[in-house]
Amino acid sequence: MPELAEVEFYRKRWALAATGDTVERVLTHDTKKLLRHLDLPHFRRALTGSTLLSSSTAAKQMAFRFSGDAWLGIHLGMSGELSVFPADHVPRKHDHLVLITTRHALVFNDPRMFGRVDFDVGAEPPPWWGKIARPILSPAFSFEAVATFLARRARAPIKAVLLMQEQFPGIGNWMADEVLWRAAIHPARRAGTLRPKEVRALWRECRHVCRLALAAIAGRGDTLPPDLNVGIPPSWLFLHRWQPGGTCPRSRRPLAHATIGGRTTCWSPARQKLK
């Protein structure tokens, strides 16, 4: 599933190509579940003739603001991606939303259809955007807020807690593993067993990994790095976690894998000990 940095990458891809452009046509796969909740005739009328003004990301979602106070929200789900093609692009089987602008075709493609398209018209951000948790890199993501959240979920494995979007927006599977590895915390540790020093390390590494991921993966909006490896230094767990016989880039000892909190998890037994 796309995480914080990948979502920002895809937002940039559309924004760099089409900010300031006018939407000439809106093409939709009307019967698909990720669009069924919309009033599609109204959706198409409102966007046709509008201009893309700005865009932003929050957690795993994007919002594109158009003239006429139109707001387009996109959640990529498991397999969604945003692409840019020439304006004469013919929609493919899984191109569920295509915005034809003066210069390009902005395409939302989602083969597995776990994504979602939201739409609203209004001067203020719509409810589906305003209810998203504050970003990890914002002042609202404080050590105290994290400590309180962990205390309320004391019996849950810390890996599962890190995937809870109401406190850790944008953190997904690989980022959670990276955070825990850097903080030297075993992913199966119960959240309530972490000492204040460990909670602070967790809070610090959440912010650090978000910054690193955004710089390495989302820094460009034209080409997605192959396997997300371009620009990521070899000191990251990310580059070693699924290699056959992969070893920890710090201890040089073998990595371990298991399902924890319902998600496939990688960690370094030499570094992340289960206390």
Contents of the next structure:
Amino acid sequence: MPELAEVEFYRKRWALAATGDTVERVLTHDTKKLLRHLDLPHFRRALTGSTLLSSSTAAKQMAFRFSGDAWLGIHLGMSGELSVFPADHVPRKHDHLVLITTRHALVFNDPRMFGRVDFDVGAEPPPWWGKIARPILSPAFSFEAVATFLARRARAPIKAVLLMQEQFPGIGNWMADEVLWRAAIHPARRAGTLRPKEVRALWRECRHVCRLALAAIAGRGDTLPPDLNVGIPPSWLFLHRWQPGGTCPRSRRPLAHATIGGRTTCWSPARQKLK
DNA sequence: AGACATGTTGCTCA
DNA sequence: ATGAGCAACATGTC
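Which structure goes with the form predicted in complex with the DNA, now that we have seen the form predicted on its own?
In what comes next, the whole complex appears, and the chain from above leads the way.
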């Protein structure tokens, strides 16, 4: 599920509940997949008794900083989510990591187990953190950078290109479709065939969708919507893409679905032409 | 039963 | 070397 804004939603869920709290116990379940990068004894020892100081999100990754220079990295994969329960929470089937603090249980649940947990100790953020591409909502995400990237990926369908995290960090399947729909670009167009005007629209809509999605899904300041997708306006493609017989909220014409760039893709044929 | 799922990686081929 | 395409990962749901 989680793309840029959902990841931020889940990070805030833990952060708002437990920043300043101290970890009393660390519970783990599956250790071969999600926790495969961890030295478990070291992980437990380092985290137990440490305090959650701060956290941040970069693209689809989260980093939780604990006292003792301890950094907990989480990637939610396809089906991961973070939630908060009372401290007496009994781990469920796919609760792979549970941090028990004085007041809460911070739970990382992931049925499909495509997620990942990292743990590093150091005064600075871990090396992998620095390798994440600069945010789409930063000056580094320039029109020129996008145009150059598209030129290099000229033969790939634009849908596939939008999913490449090295240039579009945090964009996932639904955000890519949302961007292309707003920019009126057919997802199967080869990246190298976009006209400069279309590249500019793509660049603009990437930023626009990131901003809208963060505001709607992850809330503002210290607020958090009660649930994912609760504040998403029906003017977005998002709310119509999976509905049987769904229609384009702008043209009112039927939506189309196909596998493009290896992923299920939804678009509005009335707005997005192949040409 | 079978298709399919909001992600990433590692392999093959050109 | 670089880019494109696709299977694989593991499990749940419709």
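Here the rigid core means the biggest group of C-alpha atoms that line up within 1.5 Å when the two forms are laid on top of each other. Positions refer to the first chain, counted from 1. From a predicted model like this one, the values you see are computed outputs, not experimental measurements.
- In the core-superposed comparison between these two forms, Asp30 has its Cα shifted by at least 2 Å.
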